[in-house]
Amino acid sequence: MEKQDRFYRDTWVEVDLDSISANVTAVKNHLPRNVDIIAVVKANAYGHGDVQVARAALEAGAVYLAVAFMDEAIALRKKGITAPILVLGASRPEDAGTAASLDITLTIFQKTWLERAQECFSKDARLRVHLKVDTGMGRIGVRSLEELTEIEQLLQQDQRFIFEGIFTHFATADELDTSYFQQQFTAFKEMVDGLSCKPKYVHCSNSAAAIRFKEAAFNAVRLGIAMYGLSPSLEMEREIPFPLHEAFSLKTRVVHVKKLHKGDKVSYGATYESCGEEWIGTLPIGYADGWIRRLSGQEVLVGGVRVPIVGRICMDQCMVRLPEYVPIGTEVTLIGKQKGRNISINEIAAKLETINYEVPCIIASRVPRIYKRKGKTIDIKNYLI
């Protein structure tokens, strides 16, 4: 790693920009043209950096950003994203005159919400909304032809709303029997026909869907998962006709190296007992950073070699057994390549018994973020501008 005067410790995440832009356009590519990509930059870019992926998919051609919640919108807005924002999540309805005021665009889903909202924001307003149905994720969303069309008879009646999208989201796409897919597509093409005229944007797919069912793909797709190079599910890795590139890596330094003789312990609990002379290093990442202690036992890479995490991993700090004496200051991966191996997220998704969204997102704030242009850190104040 290049010199960072940003922070003052050995654990940092690098971001390679240039697999996003990659990832976006190889999906941009499949799909028919004319197809807009909304880039899904919620919980911080899935752990990645909201702001920097945002630039980076951005540049890359997507014309839309989509976040869970207007804290997240409002924080793009005021580190400088001016691209049209859609909030996914639930937005109270007293909220509506910020959200206009930053041009942020709002999802629907309740009558009662646009009577609430039509009294809390000025005549002057203009408030962009998409109106979500829900066709049996069963999150939020219209769920019948009736309200579909009293909410579009609202909107049509005050000018202050724009209605610019219409969109559902599935909850099986990424799973090899698309039967509950077609279930949920052919009620979303019900509640689309139903409307007396078409917003501007239509959308209903995922990564998966945008990836596997190319006649889902109306004019929008929203890409989340796959932009970051992960597979939506491990089922349909063999699904996808282009490569995915991974862009999250995760590294740390040894910071102390010891050698333990026979019977000698590590860690809480005293687990860990040496079965002769070993040498242990000291690694300052532990579960206050989301490198959490079920991952005790996981390796990770020391010179291109894989090594075992050893005793329970600490709120600061976790040891692994070296194959003999490495200097402090050693590089370390616990995600990502080193000398041609790799440890990818999905394989810390297989350990901890989840999917591979939730090991990037769950990697703490206080890991410094760094991120890469053609295999060079970039200047982050510069980039921004």
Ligand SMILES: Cc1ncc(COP(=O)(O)O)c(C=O)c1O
The other form holds:
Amino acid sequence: MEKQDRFYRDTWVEVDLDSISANVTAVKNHLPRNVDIIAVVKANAYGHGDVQVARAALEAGAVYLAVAFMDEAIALRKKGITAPILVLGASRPEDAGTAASLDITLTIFQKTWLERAQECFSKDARLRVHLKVDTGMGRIGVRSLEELTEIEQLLQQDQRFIFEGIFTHFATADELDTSYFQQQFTAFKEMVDGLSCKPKYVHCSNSAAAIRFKEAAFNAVRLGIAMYGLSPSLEMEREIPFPLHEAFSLKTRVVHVKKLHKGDKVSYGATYESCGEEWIGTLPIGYADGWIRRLSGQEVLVGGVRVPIVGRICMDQCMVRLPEYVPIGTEVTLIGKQKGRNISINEIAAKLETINYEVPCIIASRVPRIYKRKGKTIDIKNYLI
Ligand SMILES: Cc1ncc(COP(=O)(O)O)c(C=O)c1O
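Having looked at the form predicted alone, could you now put up the form predicted together with the named molecule?
Starting with the chain above, the whole complex follows.
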């Protein structure tokens, strides 16, 4: 896709990079000094914009980035990011040479994978690897000391591998009942103790664990959702000892306003019928933008007032019932603050019966992201790089 200098539609996401920086700093200050921050910027930084968030996080003190797939790591390298990047998910052994050449760190958890990678590697390749341990998430990772030892021995015998880290991932760190978390933590400690030589990074905490269990941090945490200013779960919201700042807002502008009369209908299926004289505004955002049909009835902010979406949400447009006439071009906030009122990501998640993580991720890439520092737009070009 070509780089685009300007946008020709009035719907956009605003990402406040000061909030990202403040959240990274707050978590860093909360943790012991020796604990490094690995900023999790997978899935286009949870929909916020990978390179911009990566830069903000690194400037605020993160030392490592993490993504889900090699493609995401390569995209960051192409955008000029030179910081270390860990691929958290599975990669193909045939691609180990490419990862090594770009200094991308891969997650490993199978001896057969390493053997296959050895066949594909050149003599002088150097690949950083972090060993994933499955302590109860049931996704990827070694599950026994035998597997761990076999892999460690293989890594020691081949200097093309740099055994840089070991990690696990918690399934319930955001739940008030900590028993399963404790079980996983103990299992991870046993695995780490089973190594003959500890690698540079030992990490297990996601945002929830980093905030709630400082003592579990070893020497790095993988910070995702809290960096974006969101609580890992509703239950632990009250346990967060410092404010988090939501970075993501979704905005649009009224493109058409009309007065309906009693009985007039709105949108597909003609499901909405005007009760009397009503002002209806049209917004240029729809389900192809991730503003999905289930959000019909959701309120948005117009002039600091909550107004409902009426009728079915179309692919590219939806309609709102206004208390009065508003001029074409009036700004509308679908997520975020306007004149002292707020529509949080959690509110949208509740309406969609999902978790807050999902909301910024589903706002489509065709919605431009713009970036703010000190309230000013700093970068509207990079979202399509
Ligand atoms: C392996 C791994 N580590 C860390 C994270 C970050 O988690 P959170 O966003 O809850 O901080 C994720 C996110 O899904 C993950 O999959």
